[in-house]
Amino acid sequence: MRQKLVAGNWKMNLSYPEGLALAHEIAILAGAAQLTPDQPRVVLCPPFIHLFGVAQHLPKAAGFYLGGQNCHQKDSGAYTGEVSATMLRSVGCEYVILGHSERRQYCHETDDLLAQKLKAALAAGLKPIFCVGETLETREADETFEFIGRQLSDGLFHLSNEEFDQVVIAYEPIWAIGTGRTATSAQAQEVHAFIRERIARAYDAEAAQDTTILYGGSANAQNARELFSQPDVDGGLIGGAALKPADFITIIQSF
């Protein structure tokens, strides 16, 4: 039975105070919640400088694992500003972001640098969230499965079968992250079916079955009931509602 997970975003917000007094909430909404390691398992992905402050916080008994926004290709060396996979194993991280949409625009990340960052995490016993996900340009052109499959095939099915175990897979379209429109239930299920056909092809209907795909494209604690209800739908990438705690648990309880 595939893990259900909620994984939270915190992007490039919040002073290294205000990182600490988040997380301690959120622990503190988690215990009254009486969140248990049998319900979804969470991961908060704070910003680089708050990973080892926020490890102290985590509510490991309710299920809570910390993961980072990113990581570089290469293990170490001359690479100015950048952090390893390793660095973020060695802080407690137990998955890491790669392809988030935003990398992808405004870091022009392609998917053969993903392929290889996805060898790093995996090597340094890190668990990917991998992003896929198309532009609205790209939906009003009926264009969303081809593109998505091409994110796909290039990016991640290079892996052999034990190293594609370890990866979760996020589909978030580009037009519904911080724009306040989201994509419908409706609209969630058929692109995760797709994802889960493609792997069913590029692997086989057991791995399908098992891989854990993740909707992230404003989802919040409105919509995400209806959401994680469709049979696809294993949980949730939350960006802007992992930063208001009691809207985070929430999510959390939506299943």
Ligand code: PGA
Given for the second form:
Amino acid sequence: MRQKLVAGNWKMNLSYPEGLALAHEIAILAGAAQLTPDQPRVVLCPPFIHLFGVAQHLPKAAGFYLGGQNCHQKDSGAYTGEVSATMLRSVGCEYVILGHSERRQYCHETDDLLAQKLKAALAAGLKPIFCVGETLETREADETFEFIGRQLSDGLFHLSNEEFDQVVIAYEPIWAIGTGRTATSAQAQEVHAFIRERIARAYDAEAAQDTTILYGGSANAQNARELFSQPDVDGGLIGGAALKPADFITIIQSF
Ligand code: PGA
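Complement to the form predicted alone: the form predicted together with the ligand:
Every chain and every other molecule in the complex is listed next, the one we just looked at coming first.
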């Protein structure tokens, strides 16, 4: 059975004390909700400087893990302002988000660069949450599948079978991120099934069945149950709603 997973992407939000307060509140609500470990697994991805502090509040017994929002492709050296995968691992991260559309767009991250980041993350023992997703123009031009197929083959399918085993994929249609405009569950399912089929082709049927594929883009406490009910949707990468503790817990309970 593949792992169900909900990841909270806090993006560049909250001061350090606010971040700690959010983690603390999530931990209290998780305790009250008596969440069962790994049903689903939960990953909190706060900003870098919050990671160590948030780690102290993580309800690990309830199956909560820590993740970075990005990492550098090199392990160490003269790269001012950067954070390596090894550093993330050293503060207790198990996961790292790579290829988020905001980083592809604003930081000009290419599939080539992401290929290097994936290797660095895997070498450090992190599980990458690799994001793919189309723009509105691409969807309206009816080129979604071609576009996602290319992101997968250029960005991800260079990995060996063993490396690919560690990867979580997040389908995040760019037009749905932070817009309040969620993909319908049918739209999400259609793309998730396509991604699974591409994995089967690139690797094998077992790899396709075992890969966790998350949906992201305005997922919230109201629509998570419908989205997660789709056979190929294994959870969510949650932005805005991950900053609202009660909503985030409701999302975790939406399977
Ligand atoms: P959103 O963000 O839930 O606020 O749309 C999701 C994401 O970008 O990961």
